[in-house]
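This document starts with one chain, in the form predicted on its own, laid out as structure tokens.
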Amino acid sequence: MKKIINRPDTVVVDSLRGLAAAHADLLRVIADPAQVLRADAPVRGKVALVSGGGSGHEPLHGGFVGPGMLDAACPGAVFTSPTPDQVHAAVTAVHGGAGVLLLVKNYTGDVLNFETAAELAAADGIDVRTVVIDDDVAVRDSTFTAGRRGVGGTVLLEKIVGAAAESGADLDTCERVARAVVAEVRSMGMALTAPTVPHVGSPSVELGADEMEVGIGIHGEPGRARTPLVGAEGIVTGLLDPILEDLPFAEGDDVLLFTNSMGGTPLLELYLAHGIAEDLLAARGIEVRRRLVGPYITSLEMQGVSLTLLRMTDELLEYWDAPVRTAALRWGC
């Protein structure tokens, strides 16, 4: 295992220390229990957004804390859910009097621990709502979850609902917008290599030089099938077709296309894949109104790509275009 770390058992703490140093104008980090908080939190009268999950998916979630997105992120150990006390502490820290919305990826540990934290916060008199995202079309059940996994759509969810909250929308509105995104977003990914968790020291799965895993999860868990490696056109088609069929998307739809690196894929290949996806969508009469390309929800150093499609409405477009200022995503500021 070759990694730029000191010790596997301190990798998350050490990384959070660097995040805090690099972006002190945007966020502050609490060490115990680990939380990444918006620098000006709590913002009085604003709905607070809290998310989180296992580390190793950076910039998700800590990189999306700041004006126009999250008020707090709870980083667990690598590929491990944050604990209820982390989430409860974050909710308490950022609650500004207008309620708190928890945005949770559909993994069993995340769902259970955020649910427990919500109950603790409710006992404190805080109005807490929870929205679970399950946008992965690859598999119904997997290693970490019952039901579909929450993957790339999480980034779009946090941006859009973050804009709604920043605009002054109340908790009911923020919850409605979040559920609208969940209903209209679908994703699927693939991998050429597997991630290596620092405290494990070896890849999560073994892929041959001429193999790829189609439908892989963001923790390196298995997908739909392990198949012979094909060219970029075949890879993109193999990801896009199941996404389009699932909702289904149709001619005349307006969409946001998010082409994501799983951590080890260079932009040269990522833009190549994105261009193919744009052409395939245009051939079906689906208009790409907005785009996002880059490593925004990763799986350590996994080499692979995921595609996410969100069917857009005028309201969602407005919130997507709204200003955002975080460590990893910013425009309009």
Contents of the next structure:
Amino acid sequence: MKKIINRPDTVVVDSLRGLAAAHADLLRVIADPAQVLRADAPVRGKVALVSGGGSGHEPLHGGFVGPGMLDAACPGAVFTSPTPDQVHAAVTAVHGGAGVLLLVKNYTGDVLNFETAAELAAADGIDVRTVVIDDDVAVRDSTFTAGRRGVGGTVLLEKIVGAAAESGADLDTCERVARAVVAEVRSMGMALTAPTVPHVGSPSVELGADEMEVGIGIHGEPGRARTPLVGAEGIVTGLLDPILEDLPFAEGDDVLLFTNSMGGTPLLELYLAHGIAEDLLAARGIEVRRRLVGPYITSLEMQGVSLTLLRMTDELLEYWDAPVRTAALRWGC
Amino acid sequence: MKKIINRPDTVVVDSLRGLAAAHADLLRVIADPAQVLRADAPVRGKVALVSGGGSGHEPLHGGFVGPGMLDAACPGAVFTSPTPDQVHAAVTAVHGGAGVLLLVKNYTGDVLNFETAAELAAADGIDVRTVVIDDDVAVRDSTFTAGRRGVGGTVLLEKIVGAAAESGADLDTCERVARAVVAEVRSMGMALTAPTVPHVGSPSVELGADEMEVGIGIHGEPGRARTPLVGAEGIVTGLLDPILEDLPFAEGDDVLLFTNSMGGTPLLELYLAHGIAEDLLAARGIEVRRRLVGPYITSLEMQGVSLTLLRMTDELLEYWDAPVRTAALRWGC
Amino acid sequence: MRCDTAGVIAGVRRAAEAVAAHRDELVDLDKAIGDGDHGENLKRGFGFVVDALDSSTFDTPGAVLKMVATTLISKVGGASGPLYGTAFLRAATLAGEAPEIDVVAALQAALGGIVDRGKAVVGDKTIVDALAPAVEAGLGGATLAGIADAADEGAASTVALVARKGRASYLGQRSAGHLDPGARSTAIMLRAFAGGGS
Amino acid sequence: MRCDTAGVIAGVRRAAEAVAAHRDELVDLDKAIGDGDHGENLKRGFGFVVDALDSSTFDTPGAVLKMVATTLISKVGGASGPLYGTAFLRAATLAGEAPEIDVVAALQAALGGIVDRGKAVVGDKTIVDALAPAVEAGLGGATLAGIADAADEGAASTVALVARKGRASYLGQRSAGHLDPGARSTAIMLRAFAGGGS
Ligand SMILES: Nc1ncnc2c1ncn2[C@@H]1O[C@H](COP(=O)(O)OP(=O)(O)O)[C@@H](O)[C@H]1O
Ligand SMILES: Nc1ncnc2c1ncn2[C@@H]1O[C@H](COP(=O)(O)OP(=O)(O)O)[C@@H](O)[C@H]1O
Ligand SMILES: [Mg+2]
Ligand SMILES: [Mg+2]
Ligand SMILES: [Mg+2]
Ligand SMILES: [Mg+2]
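Next up, the form predicted together with its partner chain. The previous block was the form predicted on its own.
Whole complex next, starting from this chain.
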């Protein structure tokens, strides 16, 4: 295993130290139980947004802590959901009197652990709501599975609800906006290579030299199908078609297109994929009003790409454009 | 070779199309000869900054085109310097009447091609100056080599001189600031894996499972030494010590610390490395006044990290903090 | 079948040892149909359990079980952390302040907790597939070893199943042909608790 | 030794073919001590040269050489683009409007251009190590084949050398033991120009 680490069991806390040192103006880090808190938290009178999940998806979620986005992120061990004590501590730390919204990716572990934390916080008298994001169209039979996974849509969700909370919206409004995003966002990803979890030491799946995994999750977990590697046109079409069919997105829709690197894919290839997606959408008469291109929800060093489409309303557009100041997303300030 | 591409020989132009689609507010792309131009170029009365180099180092340089940074970037084929016609066309397109500064990484190919372009532009009556950046301390015997390579310092150079030009500084001032940065910046990098150039199809060097390359360049070219893989502390120390000795940096110095991913290294590891560098500098009494952490000058999917240290003066600090609005670096607006 | 505080402590220690010894096996199982962390997460959680056993004294089986529950809930993460944590918590609640527990009743309470939290039924390819037959065997009068045998068989039965809960469910048909890591870890812990090898 | 327009065109076409045929070899040589693009860059550049030969007519050797020069300068990139480009440009300048060129004088002018641009001397492990002995052989009266032989020997001599110019110089001692890609491509082109195999 080739990694720039000290020891597999201290990776997350060692990395958080660097994050704290790099962005002292934006955030502070509590090592135990691990939390990344907005530097000026709690912000009195503002709805607090708390998210979290396994580490290894950086910049998600710690890189999105700051004004206009998250109040706290709870990083679990690599690819492992955080524990309830982390989430409970973070909720307590950032609660500013206007309630707390938990944004949870739909994985059994995340849902169960955030659920337990929400119960603990509710017992303290804090108004805690939870919105679960499940945007991965790769998961087809949601009734026969743990349901769709939360993937790329999470980034857009955190930005948009973060803007709502920053603007002074109350907890009901934030929850409504969050559910609107969840209802209108769809994603799908693929990978060329598998990630290696530090404490595991070898790749999570074996992908042959001419194979790719389509519909992969963000933990290197297998997806819809393992298929022969095709060119970029085929890859992008294979991701976009299921997304478009699912909502469905139709001619005349305004969308945000998010082309995400799974971590190891160079920007050269990512922009190439993005250009193809833009063309395909234009051909269908779907108007791309905003775009985000980069490695924002990753799977360690996994090479691959995911596409996320969010149908935009004027309200969502306004929240998207609102200023944000975090380690990984910043504009307007 | 596992890549998200159509064909190896169209990678650069295909990728530029996606870049243009993603950032139409910031830049426009000319396909032939390939150039990335600031959307509002030429900016009348402003010194124009032009850089460029082989592709595969994204976001360098195209991701740094925009207000407060570059006026034009000239992308060559992957890992191959651009040709004089590209640079000449870009200079002509962005020249706003106040002269043009070429920022060139010190590689024989880049220097020769920019030199030819500068001659062509000078023949058109444009005042063109060239500053060559050569910050890689891994190259020891500069007199017996083509000289030190331009690496991480390039990003800081483009940001700082970009701010000077945006502030209305004249060509002499921009050139002076650029030379000040070059004089005060030092870098060194290492890699765990080698990149694969699309038209080559196999990794540029063979690194064993327990080996790393210390002092590597940004083209996967071998560095100072191939050594057994060590932990993150050892890696960071091995990069930082030669940097510190070289200028040398001393107790009481104010610096900007730039911890750069070579592309394939996850942020989890990058922040971990950054934290170690911060500790080592603190222990030496060197004050880190600003930091930049992320994949900003990469080598395709190569896993590895480089450190760059720039000794800061108040003037450089002010230019660093000035607003910048590009695809890859943005703040203050 | 009853068990006192020392017995519960010894059993938990054996379970912790067994989890550590089988870490790599559980990781490999989870790599095949999940995300490869099951062995590591459980090992880490039980490491903290053993630390607590080493550094504190516990007066009742209920106190031990409660400590195990809160430790697993707060240290394991993933799906199995809250599930196993809830299981131990229900057993602890049942045990109350009593000096001994009824092992089968405790297992039944544990199963109830896992089902309440995770909503899985037998055949979903989860912990439930090992724990439910173990409880059934216990209720039918089996010895601890017999209970562990039933858990082993139940775990083995998951190989043929298509997962409908947890991360493995994303694989659909591709999840068949693999042993479920959670069912396996349940069987390992029950075997260790019973005092035998695995 | 003199050569007319048709001869120069035929020679350039053979050189282009040889570069394409040796693309992988040149890539591999450049991978060993450079960045692996030498074969690809030259092949691309000469591809454009052949396109121009196919689509335009040229009246003098000088016109052909000038087209090759500007094409290589604008299409090859890297270190070798401007170096080879300058080489052809100097040969073109020397040729002027004349109907024939003196091959050895042209080679000597080319060498001068490469040295002016690149500042390399014999022994630096560059193009100069192949081209300088070729020019010397020509001045001594060698045939085209003899000139190509000298370039081959010169290229071979680079194996032992430590690079002091270009990208390979970053390797220091580690550059020794490898054939220089630029010296090799010079030898390949001269052999092809001479009309023989390589
Ligand atoms: N809803 C559920 N009910 C019971 N057991 C479950 C459920 N979901 C998952 N599991 C069990 O959890 C195991 C995986 O645990 P673990 O690897 O720790 O969690 P994660 O999938 O979050 O990484 C599975 O093998 C399965 O036995
Ligand atoms: N200063 C120089 N003078 C002469 N030849 C040089 C010089 N620098 C490099 N070369 C030649 O260029 C060759 C490499 O060319 P190429 O791979 O196209 O360029 P790059 O190193 O920019 O990728 C080297 O093998 C060497 O022969
Ligand atoms: Mg997990
Ligand atoms: Mg090159
Ligand atoms: Mg798991
Ligand atoms: Mg080369």
